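Only one chain is shown below, in structure tokens, and it's the form predicted alone.
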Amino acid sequence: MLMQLQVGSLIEPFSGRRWVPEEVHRQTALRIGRFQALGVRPGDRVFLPFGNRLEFFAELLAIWRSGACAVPVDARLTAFEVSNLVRAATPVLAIADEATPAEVTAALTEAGVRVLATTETGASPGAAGDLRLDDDALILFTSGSTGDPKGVVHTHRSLRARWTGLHDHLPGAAFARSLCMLPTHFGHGLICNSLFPWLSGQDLFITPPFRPDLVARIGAVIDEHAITFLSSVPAIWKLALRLARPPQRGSLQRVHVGSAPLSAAAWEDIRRWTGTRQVCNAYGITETGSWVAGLADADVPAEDGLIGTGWGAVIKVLSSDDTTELPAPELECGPGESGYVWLNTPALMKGYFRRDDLTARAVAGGWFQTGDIGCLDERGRLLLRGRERDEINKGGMKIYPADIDAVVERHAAATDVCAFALEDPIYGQSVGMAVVLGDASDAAIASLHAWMKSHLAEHKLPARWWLLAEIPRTSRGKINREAVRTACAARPALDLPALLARAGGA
């Protein structure tokens, strides 16, 4: 039987605005008669590109309630980036707010999408309609903002199978004050820290994003405002262990760290900041719903890459990661025996918006091949051991390198380049570069820096890059990324700040 879902408080613990139950009511019904008035239909897509406040609750609502799908877009994006989207999506509408960078609603504008602020919501409140569940609800794009966009999408369906298998494994009254500091773009932060427990009737508490500053706060915000749940990231947590004060009241009951892989030191680190041994490494992917897998009871012994039981989903461990062989018998993996990760989940997206042929790569007979590799153990929990994906993990945000390619290679100067993950003390990975340049004089060079910042998300921008005279291939002509990065790792990087400096384009 699918949980009941009714709203909770929204608050904005800085801002120190709040809205009730009542008033979140009020304020979806006038958007929902503001989407009725403009003529959005059943099926319409509506661009997002703007989080993490009140009013993008309402707006998600009001636009379910319309019957269209939402479309959250990080507004980090640049001007080439969003219009790719647009053309990928086709939205017919897009909600700002002021906050909301001018590049990016002249992007929309420019792209033929009609932009409204928020707050323009009329006067009138709309009648809602009935929610189906197999209509689209979200469409959450992981890569290719700069080539060819990859949308998860997802139903009204999966989504509440994913709050179900969460109601039926965890405690809900953990999640009765809840804090969400990650963004509300991707689903992580969206679909399990911020719907799960909202959506459940709890009260959830809202801040910007990865803020520095915000985070030396956290300890306070938990004490004053009785925080019992949160969702983080390691690298959140490493900005916080080293800033913030710990909270002082013992209010948490429970604290979860996803979308990168948490060791067993950081995890004890974790217990003692938090007061609390209700900490796990939930494990999730935006194709599942997020969290798909992790500890109920998280008072066990840190161990590296340990993650749990499923929640709401079958896992296997298989020797292939063919989507054409279906998940068998015969190739489970012994416990202790590490393999490719396959997921079996009533969550399970409806499939890649427009690409069928990305989706029949990724799911078989139901079963989604995830590119993470680990093991069952004995009592059967999962452990990760690495992950055959190529994508960079910053702090929680994935930069998929092909994006990163896809925008150099346009470039006249470039005639190779392959992106990879470094080490990053604080966000655990960021972005370096390995570029073949038929020009490498300064001002070419400064030209393609200047390329790459007017297409590219600054937080996808390389930190550092290499100059290579040919970039390493397998014997298929392939890039192997690993392979790159060793061979940058033997020698020196470009000193691009200086370089910039030189060519006057810093």
Second form
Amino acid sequence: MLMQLQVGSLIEPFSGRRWVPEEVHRQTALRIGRFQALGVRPGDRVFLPFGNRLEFFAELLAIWRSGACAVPVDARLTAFEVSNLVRAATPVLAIADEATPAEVTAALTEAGVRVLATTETGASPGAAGDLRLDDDALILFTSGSTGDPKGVVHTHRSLRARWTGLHDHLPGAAFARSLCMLPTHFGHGLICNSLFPWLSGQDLFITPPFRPDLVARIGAVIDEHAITFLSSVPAIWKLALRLARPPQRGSLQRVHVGSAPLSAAAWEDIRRWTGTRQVCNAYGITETGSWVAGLADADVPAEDGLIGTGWGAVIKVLSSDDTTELPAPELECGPGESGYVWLNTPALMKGYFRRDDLTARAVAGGWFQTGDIGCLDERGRLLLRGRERDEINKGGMKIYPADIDAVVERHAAATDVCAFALEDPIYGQSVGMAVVLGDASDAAIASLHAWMKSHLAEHKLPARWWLLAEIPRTSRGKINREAVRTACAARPALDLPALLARAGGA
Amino acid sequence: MNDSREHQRQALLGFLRSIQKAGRPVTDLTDSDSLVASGLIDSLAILQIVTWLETTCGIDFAVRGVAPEELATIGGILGVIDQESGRSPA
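Let's see the other form, the form predicted together with the partner chain, since the form predicted alone is already up.
First the chain shown before, then all remaining chains and molecules of the complex.
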């Protein structure tokens, strides 16, 4: 039985703006009227290069009730990346706000996409059409912004299945007043931290994402608004634990940490700071509608990598990661034995947008191969032990080395390249890059740096560069990122700031 | 500017060089330029600044508390060092 959706109030605690459900419905109706006047039709895609404010949620509901599909976009992307996404998703319209960078708006316009301000609603409310469960509801692009974009498509059915699964496993009262400090263009922040409580009729408090000045005030916000729930990522918790005073009034009932590994030590620190034992490591993947496993009752000893049991999902750990065959019982690992983590959930994505090839590589008979390594303990609880996926997890934001490689390879000075994960004291991981240059002059390196800045969003730019004579490869010619990382660790990184200063490339 | 403050400034600039993003020399910044808005560091790098102040200047932020805006500029950080060492800002 799919849950009935019912909105709660929306509140921006830092600006003081608040919409009660009646105002949410009014704002949504105005936007439905606007979409109807503009001729938006069922199946159309609408880009949302803004978020974390009241209007974003009214746009989302209006898009859905118009039968269209919402595509939240990270507004930090470069014009090049936005153009790539437009080519892949062919949106009919984009809705922006005053914080959307001018270069993003210009890139959309140049690509022939009309851009409207979210406040341009018109005055005539529109009536909602019928919403069909198997229509595309949401596309979240997770990688490929520099090449062939990989967009996770969720239907209304898969999203509702996610929320129903959470509703069945988690204590509803804990979400009565939920705070979201995560970006609304990524699954964790949008589907689970925001929409799950809000569309269950609970109140959602939404703030701009990743702002240290706001994180420093989080304890006061929790007290002032009697926040009962929040979710975040370990990097933000590192900041909050150092900069913010703990809440004093004991309102927090539950806290989730996700999108990046949580150590037992950090887990206990968060418990002490929040004043609740109900802190859990919520395991989520965009393809499964984010949170797919965790601890319903989190009052257990903290343990490195401990996740818990499935929330509307069946978890298997197999000795194989082969998606060309159905997961077979004889492949299942025993308790404590590490293997590949597979998930089966009705909240699984419909597939990757127009990329059946990628979908086939990730899904076998409804089972999703996560790319994570883990084990099930004697009690059937999942413990994560590592990650086989080729990605860099920078404070919860997933960065794909291939996106960086694709940009660098196109520069005339570069003959080979390999981006890889670097250990980082704040983010957990950041981006390193080994590059082979045909021309290693200061001017050529400065030119490559400028090229990368114009093609890659700021958070994807490598923090450290190494110049190598060759990139280590396997006998089959594949890049061996682990060998590259090892080769780089043994030598000093390029002093890029000094080089750019010399080259006048600042 | 006295020798001690200049010494602190050079130590701070040296530290910022070690964590900065490429593309903008730290010497281009004035004392009042925002370190984040100028593109020198990520917003979360404030945590590295806090750790550096704790280890090199002995400032205990757990006791003192911290407002991120105090650490947003070179002048602000030097001001925090001055306050904690009991000096008047130069």
